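Presented below, as structure tokens, is a lone chain in the form predicted alone.
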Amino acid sequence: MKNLATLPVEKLLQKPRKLQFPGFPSQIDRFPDLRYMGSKRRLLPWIHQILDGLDFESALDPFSGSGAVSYLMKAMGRRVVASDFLNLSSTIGHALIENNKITLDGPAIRILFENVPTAHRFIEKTFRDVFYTRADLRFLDRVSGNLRQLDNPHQQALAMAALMRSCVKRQPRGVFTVSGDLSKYDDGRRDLRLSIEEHFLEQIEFFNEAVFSNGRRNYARREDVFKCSTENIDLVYLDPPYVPRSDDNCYIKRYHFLEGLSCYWQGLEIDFETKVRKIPKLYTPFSYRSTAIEAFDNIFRRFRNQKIVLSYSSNGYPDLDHLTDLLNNYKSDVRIFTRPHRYHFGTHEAVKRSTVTEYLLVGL
């Protein structure tokens, strides 16, 4: 048998939806990836190999993001608490981590597609000529209003998660930093030809298929990492934002439309002076050199009674040695795993590719 630890991740994932090798949960093939910045979807085989060697029955993922690692740990049969300070991420958590059995059935789908003459037109008016066609925007308004008529909160979360992924597929490069004439990004992909309504029909099926029960009572929350409860938690998986060497790592900058859509912009202030209708950036101390080291020290201290698995990258700050020293202050046994990895930003011809080394620091 080949040693999976020595194989490049890209070799393991020649067929992205067929992550098949001994011990890896086949359920992961059903996970609907959001093309989320920093998503660990392509690294799941490697992460699984390391997690599978640790003794834990419950896990907290307080930077759940796209939900990929939470979904992996759920598929491994662990009790999972997925949390994030973004509403879009907690929505995915409610749809696929907390939810063990509820799907969007026929009656729910009919409610979602119902034509309501009095439907709000907030998205159509606010984002006209920004991202999508008027028909797409009207459809987003219609479904956003209709899903609130669903009685089950997990059905609401599933519908919103499917709607968000539809928007990502329809948007060139999957981010919301460009507006206006987007024809220069049209490389003939099917995703750019389908309407959001057509995408949504497909995504309902994908998300329904992704729902499963692991026999545990799992939870999804929207919380700051420093406020997450550690009660009955054996392991904490940490994947905080990286302090970048250039540009920035702001998720709101790239996904503000999804964050707003997830709550229909309730309680959010829109900056109408910006072309893409930005919303305020959320602060996290992990995003700045001046505060990152203290933030890591605080988070290691907070979870010193749990097993800690930290996911980080060579293109972030602080560096591996500094992180190891900090973790050694609270853990007597620190193990380091590394993996070459290449991030892909966008899908057009001029796509930037960044080769880095991914780290998993395990504190026991």
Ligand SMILES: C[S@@+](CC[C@H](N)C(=O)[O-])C[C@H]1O[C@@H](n2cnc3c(N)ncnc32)[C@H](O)[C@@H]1O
Contents of the next structure:
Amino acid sequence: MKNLATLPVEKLLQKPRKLQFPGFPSQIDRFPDLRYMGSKRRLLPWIHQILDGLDFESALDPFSGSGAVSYLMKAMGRRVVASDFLNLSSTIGHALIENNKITLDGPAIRILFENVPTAHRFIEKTFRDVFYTRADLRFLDRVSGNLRQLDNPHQQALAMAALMRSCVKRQPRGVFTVSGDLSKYDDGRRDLRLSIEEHFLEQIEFFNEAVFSNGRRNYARREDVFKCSTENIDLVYLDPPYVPRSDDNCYIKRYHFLEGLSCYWQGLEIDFETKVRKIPKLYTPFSYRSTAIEAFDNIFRRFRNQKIVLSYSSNGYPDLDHLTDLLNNYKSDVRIFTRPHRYHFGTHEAVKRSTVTEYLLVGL
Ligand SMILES: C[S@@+](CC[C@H](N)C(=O)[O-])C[C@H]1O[C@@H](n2cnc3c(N)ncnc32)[C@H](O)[C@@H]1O
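What about the form predicted in complex with the ligand, after the form predicted alone?
Expanding to the full complex; the earlier chain stays at the top.
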């Protein structure tokens, strides 16, 4: 297999195309981004350009994360199954991918904001002096209880997704790795000044506007990639976590609060020894050098009857050549698309900016 990684993307596409991303669905502007680690939101025009040249009616996104790529494929009119092993991700999938028409209307909003004196105080008690103000925490307890009074599961998911995004906006760096006095991150941003309640009102509107129908029956699931069904699926878009060069890539470490909130911590064991009240990590073989190669081999084999589109990055392990060889074991036609990309992601004091090369490996 020739390594095409250094060729410009337009040379690799079969037909010559304009660089202007023609036909990029305007619906994408309404996607409420969660600032999720590894989100492909900013790469969607490029991903669209490549997906648009492929023949498929149905797609599975088994590492759906923030749901950005599922949302793109839905906007492209394909039947989409969005899935992830995190409950927070599948909640977004239920709200925006599976849901074609249900919004939060007046009666639902009234229920959500209702003041119930008997509301549980679990969040307030557990996260006091850890995250947010006391009023914010009480509000989260209140809405979490009220949300269960909504009859429609898509309304519930939409309200929870709006609540999670409110929490992300109110949290200085959008992650839950540090607690206590976060005033050093306060740069006067409006997002930090609004209460979670005020954010939630705004987010309900954003999420309502993000709901749309593509005339297909789409689904959202909470599942491990190794258990996903491939029935009636033409194409699988794979975006697993990468084995990190430094630090780690644990989603639970960063988003444990959202994962807990999404199910009111039911069935989750909180570690009260930790300052931020962590919950147990979810094991994934993609995060470790010792298991990543076998994991890639396993998913390529699992999806060998589907068209495979894999997002990968030059800072991942194994490297591009190794991954291409693995994919070649199952696919006779492998094409590689490349693009420079700058990630902005904060893990320590300052926001890190790293420049990497993004790859899309297409196996036909
Ligand atoms: C790089 S992110 C995906 C980002 C997504 N494409 C987006 O644009 O937001 C990787 C996702 O894989 C999920 N994940 C990791 N291991 C998994 C597994 N074994 N099964 C299902 N999901 C997994 C993580 O929860 C995370 O949401």
